[in-house]
Amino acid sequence: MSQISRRQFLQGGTLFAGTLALTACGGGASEDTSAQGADETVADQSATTDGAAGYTTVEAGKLTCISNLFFPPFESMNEQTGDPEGFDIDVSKSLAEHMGLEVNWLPSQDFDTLVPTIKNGGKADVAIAGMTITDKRKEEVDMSDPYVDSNQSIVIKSGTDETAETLDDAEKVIAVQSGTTGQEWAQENLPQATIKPLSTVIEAMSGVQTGLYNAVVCDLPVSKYQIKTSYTDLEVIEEIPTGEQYGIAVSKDNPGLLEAINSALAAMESDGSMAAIEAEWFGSAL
């Protein structure tokens, strides 16, 4: 179920080439044996199943994660170090620790590519991305037990007279993050408006701030955090009680990993790890 990464393939190819060079000097009888040994080495590099744990990881001993890293406070890039940080980043670290693994974060990618990446396998083990558990996503991947409750929100620039009713107009442009439940809500509930999908919530917030867009629909915990820390001239005009819950996306081909993640999430709840992370990023337990 694990696939060879590009780096592992190159490492295996280098070892294979070196082995062939030795067999060329040693004669034909050892050539087959050496080639077989090289093949076994490549296989060993790609076989990362933990027999005791009963699951597979892309890289042995590591929990490889993907996300869109521009969704603060859940995930973002530290301006000084360039490293990922945020609520989900700390959750991933605690998950890995509880599972006896090291966490490994891949570069940011667009949110609407996360589920396909996990479904296809071979690149990452999980997507931890402030991702709402939906039936549609569960058709493609497995979703962990929920670890955050969320709702949607409508955000406008302070001082304007916009409402949910006035925004439902052909002349109004509503920014959303592409592939999110916020986009789905806006399309369903503001059908007259022009819905503008963007790569990140930050783009959406900035566009509302500059007057490029009339409003943004996004997850309530994100909008509250952004308004408090960065976009103080914006405001939430409506909290939309969608009753969403975030989960972690895992390949359907890796049920043992899903079980291990759910066990780790339960342990984090019982030992106070999750509450501590919530307090760090939201000021109190959620």
Ligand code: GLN
Contents of the next structure:
Amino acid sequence: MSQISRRQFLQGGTLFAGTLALTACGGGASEDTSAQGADETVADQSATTDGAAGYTTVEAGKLTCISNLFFPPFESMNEQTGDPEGFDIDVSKSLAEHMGLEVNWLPSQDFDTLVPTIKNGGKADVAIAGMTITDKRKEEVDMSDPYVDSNQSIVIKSGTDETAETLDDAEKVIAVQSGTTGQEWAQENLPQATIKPLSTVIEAMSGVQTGLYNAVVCDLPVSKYQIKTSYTDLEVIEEIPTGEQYGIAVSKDNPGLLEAINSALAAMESDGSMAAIEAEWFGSAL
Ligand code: GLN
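The form predicted in complex with the ligand, contrasted with the form predicted on its own above:
Full assembly next; the chain just shown is listed first.
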């Protein structure tokens, strides 16, 4: 079952092959908002947990968010304050603002626990986590409209001369973040190698740096950012055009919240909020 979904998902992705590593979805395109009734719906969200807003939140007046906060530049913790920061954090703030809510971030948790937490309900309203929209996840939770496009990458230590071919070997260890599309890609495309699921991409990259692992497979925008800012002795040897799109996970029991999130995302595209966040974290609108 999951193999079929994955293949369908990856095949679907080839539509996006060759596009930029990270591009905003529907940015500036007016057709995105046409079917949404965005302005009207967003204005309605000033009420919070009662029926007037059409959805409930775990804490009144707040959009409570969860993520794995070791995925820069989408989410990380400020070194001084320990507060969450990043592209997704700014998206959450803007979403909350558009919905007339305050934003509330819970402590970091493992990526592979995010979908179950949202599915179980009661703890958080949304997972905003650079999370790829997949058929498998959509069986468990609802996913919002896409807000970022992304691809996979293979990262090695510069000078080790590994290639996708040499890595597909029983002697080689490929680090991935547990429960991610990078893990799925590695398992499917490097079947001879040992795949090592870890809690964070940071742990995976550090392990490649120290020679513990031969490579990391993870989202391209993250590997590019990390190599530029911290892991300058690593390099991307292959960009894999999986054509993934990030969405926000919402409980299937809260369809009104999904609708409100989609309306707010559409409003953020049309009023320039999303472009401003892209400029802040990636230098320019994507
Ligand atoms: N986009 C990837 C996925 O959804 C990785 C996300 C992450 O590690 N935060 O699986």
